[in-house]
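Only one chain is included here, represented as structure tokens and corresponding to the form predicted on its own.
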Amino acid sequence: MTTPYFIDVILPIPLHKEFTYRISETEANFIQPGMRVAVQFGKTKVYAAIVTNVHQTPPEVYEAKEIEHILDEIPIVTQKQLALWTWMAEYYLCSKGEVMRAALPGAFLLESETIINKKELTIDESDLKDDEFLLYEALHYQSVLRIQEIIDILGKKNVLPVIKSLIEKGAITVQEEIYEQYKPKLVRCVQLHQQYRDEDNLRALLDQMNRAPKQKAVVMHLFTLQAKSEDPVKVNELVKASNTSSAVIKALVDKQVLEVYQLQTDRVQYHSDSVEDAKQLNPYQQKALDEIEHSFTDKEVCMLHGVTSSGKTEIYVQLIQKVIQQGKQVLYLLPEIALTTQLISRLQQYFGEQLTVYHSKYSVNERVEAWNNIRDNKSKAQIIIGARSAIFLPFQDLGLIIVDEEHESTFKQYDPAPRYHARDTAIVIAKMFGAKVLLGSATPALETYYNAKQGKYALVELTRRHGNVLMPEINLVDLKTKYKRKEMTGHFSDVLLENIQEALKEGEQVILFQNRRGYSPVVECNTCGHSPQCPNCDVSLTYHNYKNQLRCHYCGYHMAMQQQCMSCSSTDLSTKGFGTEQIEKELVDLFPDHVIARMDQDTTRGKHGYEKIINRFEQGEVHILVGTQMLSKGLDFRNVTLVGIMNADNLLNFPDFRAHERSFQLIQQVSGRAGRTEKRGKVLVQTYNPFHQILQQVSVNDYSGMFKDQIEERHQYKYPPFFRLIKITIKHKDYNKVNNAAGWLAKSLRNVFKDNVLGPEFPPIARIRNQYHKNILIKIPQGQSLSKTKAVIKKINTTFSSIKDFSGVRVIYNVDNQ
């Protein structure tokens, strides 16, 4: 008797453990660790899932089922990211399914599809009810249809009880299908038949066709794009440069004279002309380059500090370009999608084709593609520069990892699972690889710089902007005296206007910084004071004046501009607070001639959305730029010499620890956007506090300073970097069972960690989407286990699972909340 194989798999769901499936030994001599089966999981549902090991040990408890078929003929997963996938399951207190369905492109992701058949018997068609007629005679028109189309026809969303009836009633049958989402795109080429490729049979035919000019004219533009470049010809490009129709073309190809083929190609392809040189480094970034080579021999992780517009990028250039030549890849991460569209074409001039890019604004075909070229080593792969995601790509040989901007928060994943840190993990992956990683910041996280100064990192500080260029002069506006001397337009004080009139007067351009979308936060009646709320989340609706619409930014929920209050029917209502939005309208108001353009979620949706807004202001197009936290990103205008910060104070006071440390970076890091060539830039920062602490210190770019202060007040109030943070957040849309489960659940952590547990508290929004939310905050000092804990949390999460009273209630684990 042959012993059975098996093997293990993770499915892409929230369950913590893998499972185990039978398989035949032909099968268990192809299928290796990183390809994906399909198997069935519960009564019906068939999953995509991934190999994670080939043995003979059957399993203890259940009877293993047989996979449906193998997916893949070579791993699409290596052995280093199923390591990663297990360190981030450990670390991030979730599952690997969860970890699995972050990581893989959606088509890779297969799930079957409930297909609805009809049965061949004839069923008196009395019996059924509308719906289900309905849906019965649909079949008779199309032999199968899914799920999302029966919703179609029968107009609503739960369809299941009619498709159960009709089963009942022996009228339809219903079948799991798996269905591949990826499609190669395919592109006809044309050549030459193979029998007129030798040179009398070409003459001949060349004679023959005397009689037909407008074919012969085809045949010859045909051998001229052939000379020009060794590239296939496609069919489009031959009808183009002939100027004829697909009609004379599929004449030659009848005739057997021209042959058509379909050739695979990228979705995305870059072409350059030219490749530039790296340019000149200066003393500077010369010598910074120099240290973090040097720190490279004993040191893992660098830190590069260097002040905005210092010259970084360039840097980075010279250490990718070493890291190429040993035949290595580099990843390149970037907290913001808005930025890849200005690095690239950056990085192009130096690498032309050896680019990737990689981020959630390209279709799930283009992932894909990328995610192949990576796992093949192409030479198209060689860097990779990526948002967040990108960490989880299948990288070959992994060289060095640059970290840009990497105090930034977008670099923490918050929803779904697994709620990660790609800075973090950069540097798991970096030491799976026995790679270097280099974080770069002008405003470095108060961690990072903190193991920079303990020596746990190497650090190299750049202080000197490019070209000499002075940094920008920063000046506090105190909104409260202005206001009291009425020297206040709108939302605009004198000094900012005479300032933006100033700069469009010498034809430069001018970036205002307002960290609100929307046209105002609040709509309020004048008679009685309401103000309409959503009625999914606790917070009140943001009123967007181009589409007239009062919008929830949480849920999504929306209604029509409000005419008269809900609550008296007044007509007197007024808005309170200000977005993007009131601030481009005012501005349409008060420079009528000049463009003005706005960069937030709301003109940013479309793919190449921020590849046109930044492109504009680049050409000049537009003199004047509104937006949100977008703009602080690491972008490069060179006509830029004002900038204006709105109003700093719904930055400073948000109720976070990291709130003063995060504006610091922000307005630091719009302040740079300013006068990046020889022009000394000017950033005016209004706030209603301008002896505020943090304010005075940004003025005079004082990093050390703001450090010193912010570290002192952690180390007081153990905060991270002296403490870790587990953040554990409870919902249900009950209220009461909310409560007692968070009180349980902080009650049973108390017993074991003490004082270091802090709650159950609501956050500041307590309902988002139904849903009610408290918040517990574990603090772990420096001595005490990281393993341990968490092991103590799972153990305790276990025994919170199997209370009857709180089935239902959700728990998440954000660990190095941020």
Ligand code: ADP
Second form
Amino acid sequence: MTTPYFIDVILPIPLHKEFTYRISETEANFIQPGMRVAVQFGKTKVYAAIVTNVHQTPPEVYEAKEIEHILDEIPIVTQKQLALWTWMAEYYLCSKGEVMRAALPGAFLLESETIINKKELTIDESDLKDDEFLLYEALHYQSVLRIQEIIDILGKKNVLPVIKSLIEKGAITVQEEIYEQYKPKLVRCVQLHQQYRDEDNLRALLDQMNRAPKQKAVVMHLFTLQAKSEDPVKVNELVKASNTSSAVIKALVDKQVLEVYQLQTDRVQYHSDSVEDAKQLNPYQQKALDEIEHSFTDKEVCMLHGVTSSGKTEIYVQLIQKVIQQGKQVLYLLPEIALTTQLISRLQQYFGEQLTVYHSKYSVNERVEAWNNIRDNKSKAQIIIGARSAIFLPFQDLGLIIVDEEHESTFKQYDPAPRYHARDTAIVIAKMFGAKVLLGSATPALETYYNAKQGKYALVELTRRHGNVLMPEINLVDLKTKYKRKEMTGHFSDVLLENIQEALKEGEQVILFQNRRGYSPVVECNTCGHSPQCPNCDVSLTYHNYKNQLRCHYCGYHMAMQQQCMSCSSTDLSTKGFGTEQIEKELVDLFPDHVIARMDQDTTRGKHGYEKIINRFEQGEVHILVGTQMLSKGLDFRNVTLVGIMNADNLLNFPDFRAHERSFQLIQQVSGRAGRTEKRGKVLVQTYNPFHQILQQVSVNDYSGMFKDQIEERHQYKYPPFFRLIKITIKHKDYNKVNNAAGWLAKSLRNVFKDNVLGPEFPPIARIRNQYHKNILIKIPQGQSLSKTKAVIKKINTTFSSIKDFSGVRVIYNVDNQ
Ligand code: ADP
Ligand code: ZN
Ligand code: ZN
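Could I see the form predicted together with the ligand next, after the form predicted on its own?
All chains and molecules follow, beginning with the one already shown.
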């Protein structure tokens, strides 16, 4: 009898173990960890699974099934990635399958529920094998197919190789949810028609054009522009330079004198020979750079604490250059790609083709391409810029990770598992590679700054803005007095209005920040006090004026605005509180001659929604921009001199132990958008609590004062960085089930962890999408073993899962809950 061979695989499912399958000896000689194999799981499901181990030990409790097929010729996942997945699953209390699902681009995750689409383009059908043709044909009649349907059509189970081959031939794609395809921005450029590149023809043309002087002028201007620079000439550039209209250009195109063609903006900005040189650092930047590099000789992580507009990006650029010169890769993590197009184009100008942008909104194929380039260490994947999910890429030789705006909470994934923090994970990855980590922020997270102060990380400070630009002047406006003295117009104090007027008069721009979207949060009946509630969630509906709707911000439920109270039919309704939409409307009335735009989740939903608004503001088409937190994210507008914060109190009063830290960060970051050039910027913060310590500290840029106070509170109330947190959320649609399950869990945990277990407690919004929630918080003191703590939790969880009364109850673990 021949000795049997086996492989262990990770399946993309939330079960906490690997599964063993049987393979032949030939297969055993071929298969390596990190390759995908198609395997059957359950009765009908087929998954692409990742091999972790090839061995000869049969599983003890079940008969190993044979694999269906090997999907890869070489590993698509590296050994380091597998090690990272193991770490993540352990640390964040989830399964490796869940990590796998988050880590791999959708196209790698072929499975029964996957939907296959036909591609727009037609391909040469004679190129297809029989099975491939059959499937391709079927897609003519039905534009999408699920894998199960394909199994039926082809009359065999092993359909993944057919699908894989069709993807490679460009015949089909794998569909994922509703991701927008990434479309690079196109610019219309213009050149002389082919036939006039010949000199004789050109001369004849110009002679002939004497009768059409306007058209001739355009052609002459085109020559001038071409002589000035080798860059392609944009249509609107030519229109402007020759002071003509697009109609004239069109006439020339119709006459086949000119040719219009489309170019991607990034191509326009960097064709390989026009890559810009990095800027000369100012002395403070140079000193910071030296300190960072010096710190890397004995520390893995360095915190760069540099005020807004101090030129941190230029320092990153210098560091990146040095690392890629050594042939190593650089990972540049950003809180959010959509909001950082400005930064990306800046980096593209420096690094051109060496930069790969990895974005979950890009198409499947683009992501697979990026993945492969990074794994193969291609020159165009030397610098990888991406949001948190970029930590999952198959790096080969990482030298440096930059985490820009490291304090941002979007680095933490909330849902689904793995609920990881990209900054913390980045530090783990860097260790695997012996790479360095630079954390950058104007308002570091308390944990990070604490680690730096403790000497665990190096700390480099940059306290001046570039070009001796002053930090903005921040003033607090006392709303209580303003209302009492009747110095308010709508939600604007007289001071804020005067300053807006002044700025507009000078041709400057204004940013106004309001933390809530919609028109006003609550509609209330003045007769009986009733306010309309979401039927699925325990929240009041928010009034949206533009659509005349009441909407739930948690589940999307909406209904038409009611004219009468739904409880007592009274028509005497009033609105309480206010959101961005209302501010926008008041501004339109106050400043009818100016252009006002709003940036929040409601206005940025469409394709390239953010970019459009940011561009319009950048181009000066918009004078006042009203928005939510989105405004705080590293935008660099040259002409903004005034920032107004409509109401600081709803930030400060948020029921969360980080509310004060977050308020400080947010207000500082929003303020940082003001006065980035010579003229000193001004910030007005409207509040009912001008003496609140956080606002006092914000107003004088006192980060270290804020840090000192907050860290004391954290110590006193047992919060991070002194205690680690694990938040457990119990969910079910049955209220009693949630109560009982949460009670049981808390009691079991309390037996072990005593007073360090808090709750169970219903959160302020106890029901979302018809699911009740209850929370338990575990606090882990320094010195208590994290792995032992987690082992206990896992054991309790296993017992919990076996209790019949609790079946169907979801338990969610969030380690390092933010
Ligand atoms: P931060 O990221 O610290 O907020 P930025 O890197 O965005 O700051 O820099 C702010 C502005 O100053 C940018 O417009 C940048 O181009 C400019 N800048 C920074 N450093 C230099 C330098 N050494 N020379 C010229 N311009 C610089
Ligand atoms: Zn009523
Ligand atoms: Zn709802």
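Under this definition, the rigid core comprises the largest set of C-alpha atoms superposing within 1.5 Å between the forms. Computed from a predicted structure; not experimentally measured. Residue numbers count along the first chain shown, from 1.
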Once you overlay the rigid core, does the Cα of Arg724 travel 2 Å or further between these two forms?
no
Would you say Pro213 moves between these two forms, meaning its CA shifts by 2 Å or more once the core is fitted?
yes
